[in-house]
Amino acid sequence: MAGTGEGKKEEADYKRLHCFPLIRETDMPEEMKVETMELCVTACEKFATNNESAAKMIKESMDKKFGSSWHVVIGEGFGLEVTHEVKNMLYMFFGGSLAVCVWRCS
């Protein structure tokens, strides 16, 4: 019986660890970084099975809030190299293996 309780606790800890957003790289100001990260988490949770809709939601929100020319890539197992405006890039992981990259270039 005690083993079952420990197993559930370990599973809950694992889920909590992998649902926490992890910023890999950013050069955004603190306030913009926090808003962008929260937007990414909200979009990824709302459209958990549709990365294209989540990316569209993030792009449209960023365009409205911070001006045009934002780009978003969401997925697993991809690599990219982008040229971006200084102070306008965020690369994060969410939910374990889901990566989100948001950047602005004009």
Given for the second form:
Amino acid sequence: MAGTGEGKKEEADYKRLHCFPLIRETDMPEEMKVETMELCVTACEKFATNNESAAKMIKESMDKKFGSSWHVVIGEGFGLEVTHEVKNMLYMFFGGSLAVCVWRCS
Amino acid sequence: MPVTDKSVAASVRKDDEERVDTVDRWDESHHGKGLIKPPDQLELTEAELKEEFTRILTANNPHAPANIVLYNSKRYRHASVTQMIVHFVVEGSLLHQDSDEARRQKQIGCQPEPPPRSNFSSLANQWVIYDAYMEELQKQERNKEKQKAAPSKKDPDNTKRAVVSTDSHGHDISKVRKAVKIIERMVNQNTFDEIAQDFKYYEDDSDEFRAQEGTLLPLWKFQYDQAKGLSVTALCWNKKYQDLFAVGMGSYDFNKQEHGLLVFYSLKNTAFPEYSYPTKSGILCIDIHEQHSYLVAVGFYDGCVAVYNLNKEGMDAVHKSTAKTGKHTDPVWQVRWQKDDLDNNHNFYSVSSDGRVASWTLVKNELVFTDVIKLSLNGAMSEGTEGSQQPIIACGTAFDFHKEIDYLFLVGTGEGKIHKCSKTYSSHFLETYVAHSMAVDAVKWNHFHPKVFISCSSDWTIKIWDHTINTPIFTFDLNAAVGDVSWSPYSSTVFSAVTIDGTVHVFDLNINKYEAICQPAVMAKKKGKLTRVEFNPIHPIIIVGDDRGYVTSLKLSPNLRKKPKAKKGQELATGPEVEVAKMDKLLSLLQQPENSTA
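Now show me the form predicted in complex with its partner chain, since the one above was the form predicted alone.
Next comes the full complex, and the chain you just saw is listed first.
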């Protein structure tokens, strides 16, 4: 029993490790997209246990870099419907179980 | 006179008066004498001095402006503007603020627009995420494979991609296949709407006037592009799905042996076959199993027999006999399914020009055969080498199994003889009838009467027999070689025959014992020969095949479908007994005259 439990845990860890950031939907220009994605990955890795802090970090950095009124949502299970400014939206998966959505709307 | 003078004069006078007054008063006090004139006093004549000047004194201030702009509060507007000086004029026009023009001006001009926005919605779930990752991994793997394959070979890569694309196409089509099929049928029904209506409802009213005759109404004509050049060699209705029938195509011509085609048509879609199987050799006969209507036995010109399974995908037969497994050495003219044998294996019989009647059993995906009987010419024995006697083998050209008596069957031969045989006797015939002068093309038991069968031949005749009697009961001469004859499933006295001059003959022995009651020419005389005819088990139509590869369907008019009339008060007895009785009556009528004329 313990063996299988450990096995599962290993599997989950392995999955999370070898699951790279996967951009699901975006309309950002290439540079902006890459920067934003890297920022999200950094934040999620830093605050792996606390989605709120990760989101805070992402939002503040985005505001500084690209201008005001960014919004960030991080979670493992949610549905969403947002109005965003064109060319200012990124929706990606990370770590095998996290979904991050970043968009701008003033 | 200047005013100043006057005023001075006035003031002088006033002064004078004052002075006088003062003088008077003074005088009172002083008693001065005479006027004292100041030295600068204006000198006026006495007349001028006496002039009177009037002065009017009013309350109005003469210096105040005469034209003031007054606001008339009653009328809420400025009024009494008598003097106006225009300082500045500019021509302009008014725009309503919501009008297009105004909006455009605003846009071009001053206000900054908000940046374009769009909506985005999505669902984030564990399984959605997982699926996305799996897909991505697969894509990556495929990319890696492609990269590995690319440097080594480039062609298989392209074909792989082509295959993948057609696969996806195939998937797409297969998903809508069912819907497309239904729509195709709908379109066909609409296109051939009149025919469909006729098929269902048309009853030829003129039959009431023609007591002895009937008509055949042409309905659909089935033709298939790939079947051009082939003639219809076999027709078979499906017992279970009565709108489905099978057409076997091949060639009767010895010299022109080409490929063959097994085609299934449904009345629901008359433009294109439901199933089609190309075969290497021409088909000569087909039979659809009664219970398992997806099993089709086929006999070929090259002597093979095969079994097709309509349920299975693929163009090949499920089973096929080969030279090793005992195929016939000559064309197989007839195949017939039998009831499953004791081991519950399907089996069927075949008859061929090589003189063998063989039984084939499907044993565990294999076709096993046994010779049932060898047809030999009675009495004629040829001297073989070393004095051994070898029977000359006759060609079997047709056979039919009795509907009720399972082991009893008839075989027609190429010499014109019909043998009555039993499955249990392999070398002996129960009986032989000298039927025709040429090859027997078809032999069929009556569906109802257990004793009656019919045979037709290229010697222009059709003969009806009672199997207990050696001579035919009826003989019909049709003036042309008869290709096929078939009993109707609804009446024991109705049968139909087709001839090579393109005519269909329908006979009803109840109505007319000597002639056909209906003889429409289905095809123009020189154009083609009719080769096969079959009745539909339930609908009142027959299908006729010809040597051009066309199958025509015809509707039988009511006269051709007459059932015995019920006497008043009696119930119409259904089915077989009535038919049998009908036939018996006929036979008994004929027994005596036949005996006398035979």
